[in-house]
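Heads up, the chain below is alone and in the form predicted on its own; it's given as structure tokens.
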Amino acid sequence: MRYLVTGGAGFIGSNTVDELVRRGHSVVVLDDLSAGKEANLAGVADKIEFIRGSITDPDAVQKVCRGVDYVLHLAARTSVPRSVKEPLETNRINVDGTLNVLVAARDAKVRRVVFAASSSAYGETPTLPKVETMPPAPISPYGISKLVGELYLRVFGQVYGVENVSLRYFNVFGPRQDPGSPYSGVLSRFCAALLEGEQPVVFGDGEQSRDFTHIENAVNANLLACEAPNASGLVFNVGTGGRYTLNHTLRLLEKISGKRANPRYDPPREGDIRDSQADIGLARTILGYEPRVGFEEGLRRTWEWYYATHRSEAAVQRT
């Protein structure tokens, strides 16, 4: 089988590409490297086709879709705070870009498009856990853009017969998540701060909770969604079903790393959701999805990866 992974040099994308290659599939990656890194694909560079280009370029997307069986559409502007600051750019990438991918997939007659949706579609509704039948109520431009993507997938299925699955990721974390930006995932920033001997920054009181989902679980869901029968046209939560506060998470990191966190608490950020937790019953039933890596184990693996990477980079700087 031949897979197109948009955003394949990014965090979730590159981990997904690795697994596709490991399973013996043919893979083409489309990435403009605005957020992803070619270094993320170094281990499989000779086994894939890498195209530097953007989903906002319809011609580029048309070309890479030809001859593809499945499209894993993971490219996006992923930051909630950045979307608040840059709503037009977020819409251009996440909405216009997704429409470009769907048109190209339709024209190339691909078997199915799997879309990286987001738990941000639920917004600030107090009900936990979040179930796919709940009315969406996003509170950020990012959340809106991801919900619009879901709606476009559904319409392309109904109007053009394009098979499609949307996966609402819940706070994915793990190796290769870039901590170098204020818009990065919170666990990557926590790890980086502890490694550098700096104070981790917590926005709010730290009692906000998340269903932190290790990258291996997200990759597994991506590949199950490509071929699962009776899944087309549906939206699935991808999480673990648990939730952890940021304060508890920092205490776990202290235990794993042997370092004191001493966090700094800053005001909450616009668009951030207080609590998040996934009901994964539908994904279990239809996709056969089951979380393989629990939160504490995933956090340990993640810390070990950042620690090893930090030591390697420090050694290079010394030479």
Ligand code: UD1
Second form
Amino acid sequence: MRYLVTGGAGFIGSNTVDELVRRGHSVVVLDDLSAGKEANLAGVADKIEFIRGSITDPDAVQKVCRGVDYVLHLAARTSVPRSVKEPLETNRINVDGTLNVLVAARDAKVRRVVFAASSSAYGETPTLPKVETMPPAPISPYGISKLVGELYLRVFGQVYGVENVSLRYFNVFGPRQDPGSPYSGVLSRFCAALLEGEQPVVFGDGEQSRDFTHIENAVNANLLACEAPNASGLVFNVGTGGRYTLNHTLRLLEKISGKRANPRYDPPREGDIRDSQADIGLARTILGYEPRVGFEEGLRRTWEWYYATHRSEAAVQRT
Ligand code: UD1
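Starting from the form predicted on its own above, please write out the structure of the form predicted in complex with the named molecule.
Below, the chain from earlier opens the complete complex, with every other chain and molecule after it.
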């Protein structure tokens, strides 16, 4: 089978590409390297086709879709606070870009499109865990952009017969998540701060919670979503079903790393939701999804990866 992975040089994308290659599939990656890095694909560079281009370029997307069986559409502007600062740009990439991918997928008659949706579509819900039947009510431009993507997928299924699945990821973390920007995922930021001997910054009181989901679980869900029967047209939560506060997470990281965190507390971020926790019943039933790596184990593996990467980068700088 031939897979197109948009955003395939990014965090979730490159981990997904690795697994596709491991399973012997043919892979083409479309990535403009605005957030992704070619280095993320170093291990599979000679086994895949890499096209540098943007999902906002309809011609580029049309070209890469030719001859493709499955599209994993993972390219996006991923940050909530960045969307608060730059709503137009977030919409251009996440909404217009997704529409380009859908049009090209329709024209190329692909078997299915799987879309990286987001738990941020829920906004603040009165009860937890969040279930797919709850009405979406995003509270950030980012959340809106991801919800619109889902709606477009569904409509492309109804109007043009394009098979589609949307996966609402819940705070995916793990190796290759880039800690290098203030907009990066919180666990990557915490690990980097501890390694640099800096104070991790907590926005708010640290009692907000997330269903942190190790990358291996997200990759597994991506691959299941391509082929699961009876899944087309549906939206699935992809999480673990648990939730952890930032304060608890920092205590765990202290235990794992043997370092003191000594966090600094800053005012809460605009557009942030308070709590997040997935009901994964639907994904279990229809996709056959089961989280394989729990939070603590995932955090330990993630810390070890950042630690090893930091050491080898420091060694390179010394030479
Ligand atoms: C994350 C993803 C988003 C995804 C969503 C649901 C990133 C950058 N964002 O959004 O793409 O759709 O989950 O899966 O991966 N925080 C700190 N200190 C920091 C950074 C963040 O305290 O240095 C706090 C934030 O204020 C927030 C929480 O940590 O309360 C999580 O933030 P973040 O990692 O940016 O993720 P989400 O906004 O939940």
